[in-house]
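This document starts with one chain, in the form predicted alone, laid out as structure tokens.
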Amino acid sequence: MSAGVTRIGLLGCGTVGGAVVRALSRNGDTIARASGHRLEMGPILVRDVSRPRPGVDPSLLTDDPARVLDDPGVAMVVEVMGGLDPALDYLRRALEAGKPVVTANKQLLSREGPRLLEIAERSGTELRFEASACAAIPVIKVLRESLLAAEIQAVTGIVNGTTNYMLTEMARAGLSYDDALAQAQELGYAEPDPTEDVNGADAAAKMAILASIAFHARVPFDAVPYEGIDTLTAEDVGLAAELGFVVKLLGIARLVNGSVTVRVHPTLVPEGHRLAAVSGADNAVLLESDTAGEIMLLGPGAGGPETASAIVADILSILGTHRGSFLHNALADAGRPVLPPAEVTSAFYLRLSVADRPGVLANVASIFGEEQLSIRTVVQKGEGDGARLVLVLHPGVEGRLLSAVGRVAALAEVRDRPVVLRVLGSGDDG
């Protein structure tokens, strides 16, 4: 039997999109044995049509959208150009038109998914965004189908490689911030500009968009309170060692009483937690569940051929699932409400610096207990006339934990900030 050619209009091609060209072409034969569909690629949109394009056709590079958008010959879309403007407009064009689309773009989506996907439903068409969250993992698949009816609890994840590297080294090597990212963009794991991996923005975006999918709820990007490891310390590193925790960049999202949170913050994960061994640029999503217990995917979270691999594998779920069919509405809302991050109960690692002076440990425990927090560990570090408070504490509720945290930093044996880290392990966040 002879497979039939589907069309393919690409937007953008840079290390993705090139990824996705050449993956087609590499495996055009063993995807028409399986599919009985041939891929054969179409106008490919591009800022520049004269720069060359390793593996690429330049005959089929333009620079006019509508080349990729209103051929009707084109039978579905593939978005990877990245960035809010003009990418939702174009994916608007071509779900209208009924083409299906796929896109790895995890800030459009985490901002208008829903939006896009009442656009698809209304056209009977698809919209697949595998690659938006971990790349190569198929979380979203599994989320989608395999775990559609197992009511995900909890789904934890290290979702940005760029900071999972940096984070490793410093531990391992003790390398300071600064010494870490520049290793990470040496060796190509890290963005020139790297602001939204290292400030928490980018794993924010993936995190609502699994959030949404597993809860089947609202979760907007605004919704997600996010804090990144561009403050972070070598010290803290190295402190959170000798506690017996390994520091990770972490997302959130749990059921808590019928609600939902999300948020992302470096966390300090215990030696012996599953998530604590995943180094280097590597993923990683737990899953948790009452029907299906624990399910942990791990896999790289980034690069041209891992996205292209989860590009490609939307493609063909698309081509082999009948409109209008359930899998399309990803985003069906249950109505569940987002936690105010306030309410929201952790453990918490906290350091001071101190004047060593007597009281001063009895005055910090006397605010916490005042603000119903207990502390479950303390360790004290001489520093000349000063001194190094690092306390850990029993799960409590965050609201509270931030008042006390104003009224150590005003104490006057206070020297600098107090910085705050959350536990992973205790409590409705761990």
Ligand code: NAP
Second form
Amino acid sequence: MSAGVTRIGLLGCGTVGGAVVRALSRNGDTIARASGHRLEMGPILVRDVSRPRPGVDPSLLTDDPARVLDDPGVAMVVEVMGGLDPALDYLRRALEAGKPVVTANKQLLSREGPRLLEIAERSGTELRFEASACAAIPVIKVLRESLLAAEIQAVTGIVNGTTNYMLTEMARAGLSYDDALAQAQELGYAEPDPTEDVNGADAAAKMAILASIAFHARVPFDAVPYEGIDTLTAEDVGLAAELGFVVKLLGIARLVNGSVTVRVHPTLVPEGHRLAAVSGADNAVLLESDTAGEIMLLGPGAGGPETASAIVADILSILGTHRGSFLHNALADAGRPVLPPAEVTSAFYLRLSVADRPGVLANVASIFGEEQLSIRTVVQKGEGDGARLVLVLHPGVEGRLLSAVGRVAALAEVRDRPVVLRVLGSGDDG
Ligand code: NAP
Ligand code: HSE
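Right, the form predicted alone is done, so what does the form predicted in complex with this ligand look like?
Everything in the complex follows now, all chains and molecules, and the chain you saw is the first one.
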């Protein structure tokens, strides 16, 4: 199928917008194969057109919103400028003109979402907002589609990447509050004004959106009481740790006797709880339901490329897919070759039962050396007239490992068939 051209107008080209431009240009072929649409970017609205932006054609930049909103050639609008004003007006204009909109703007959606969705509906178009909560984690899609019939009872989450990163780095590296915040800003996790991250408002906006979808209820931002980490002291974090707790900024939404409650506050989480292990800028959302049990979604919760991934997914959902495309034909797609198992690289654990004679270890080691396999750890344990030899190898090619194991098994000093297990670790792909 030959791809038609669809032009996307962009409102904002900062951390997220720049990443969207780069992701769309990198994934152009995949999108065209899935949707039958070849995407063209621009115009792109910014405040400062003179600032260079990596991977972005400067001739597409404009500081005039009408160039994006009133251009009949723009078929879809992506809003990644943030804030309420003028974003609300721009989105309203785009939707009223019948143009589908994708946005990452949780501040706006948690306050004006129902109004914007009504305009979209009236105009026969769509408003999508996966990127507004938990960046790369497809939590809205899961709640809206996959768990539609699950009757969710509770949504508990770490939904702000900046503060989770700060709490992790303050505990792990002893960073001060200000240094941890500066790092989160540098890494592109924080909001343009990070006050909303640290005071809990960003998490409250996301919880309002998630609770609305999970419980099929209208939960506006104003209905979510919130506290942030800005009043948390190192002393309380330390004392909580002594008592076996990790302090996390949690969003907690529940159904209580048929009514919805949503709040955000720093919370002591028992060390063994799944949410306690969520570190750095990761987010995690624990969904509880009577029918589907507990489901935890975990992944990058902030950052330009991470958020762009959700925006591209929304664009693809709006464009739809065509018969014969990857999405209709997912198990039958032959876009890439499959690596033969013998060429896969893994780290290995080996246990050998050997006669306890001089030179055994040297013979075994020289076989691995000849097969280009490097030994990381050796443990030898005596047992009667024999020994148990346990080796952990650095990642190596599976075919060579099997050849080495065959040669080792054939040594006169080796008594039983060697036991081979794979070790999960860095540098392997198997
Ligand atoms: P950002 O880096 O500050 O980028 C904002 C962009 O919008 C900039 O290009 C800015 O222009 C433009 N802009 C802002 N106000 C404008 C106005 N009045 N007129 C014209 N252009 C304007 O912010 P960001 O981090 O990309 O965040 C953007 C949105 O994504 C926010 O809603 C945020 O909550 C959401 N989000 C962010 C993340 C993340 O990890 N950063 C994750 C999920 C969602 P200039 O470049 O000229 O200043
Ligand atoms: N500032 C937000 C955060 C970006 O740190 O979670 C993702 O929405």
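Residue numbers count along the first chain shown, from 1. All values reported here derive from a predicted model rather than from experimental measurement. What we label the rigid core is the largest C-alpha set whose atoms superpose within 1.5 Å from one form to the other.
Visitor: Superposing on the rigid core, do we see a C-alpha displacement of 2 Å or more at L24 between these two forms?
Guide: Comparing forms between these two forms, the L24 CA shifts below 2 Å.
Visitor: Kindly check if the Cα atom of P220 is displaced 2 angstroms or more between these two forms relative to the superposed rigid core.
Guide: After core superposition, the displacement of the P220 C-alpha between these two forms stays below 2 Å, so no.
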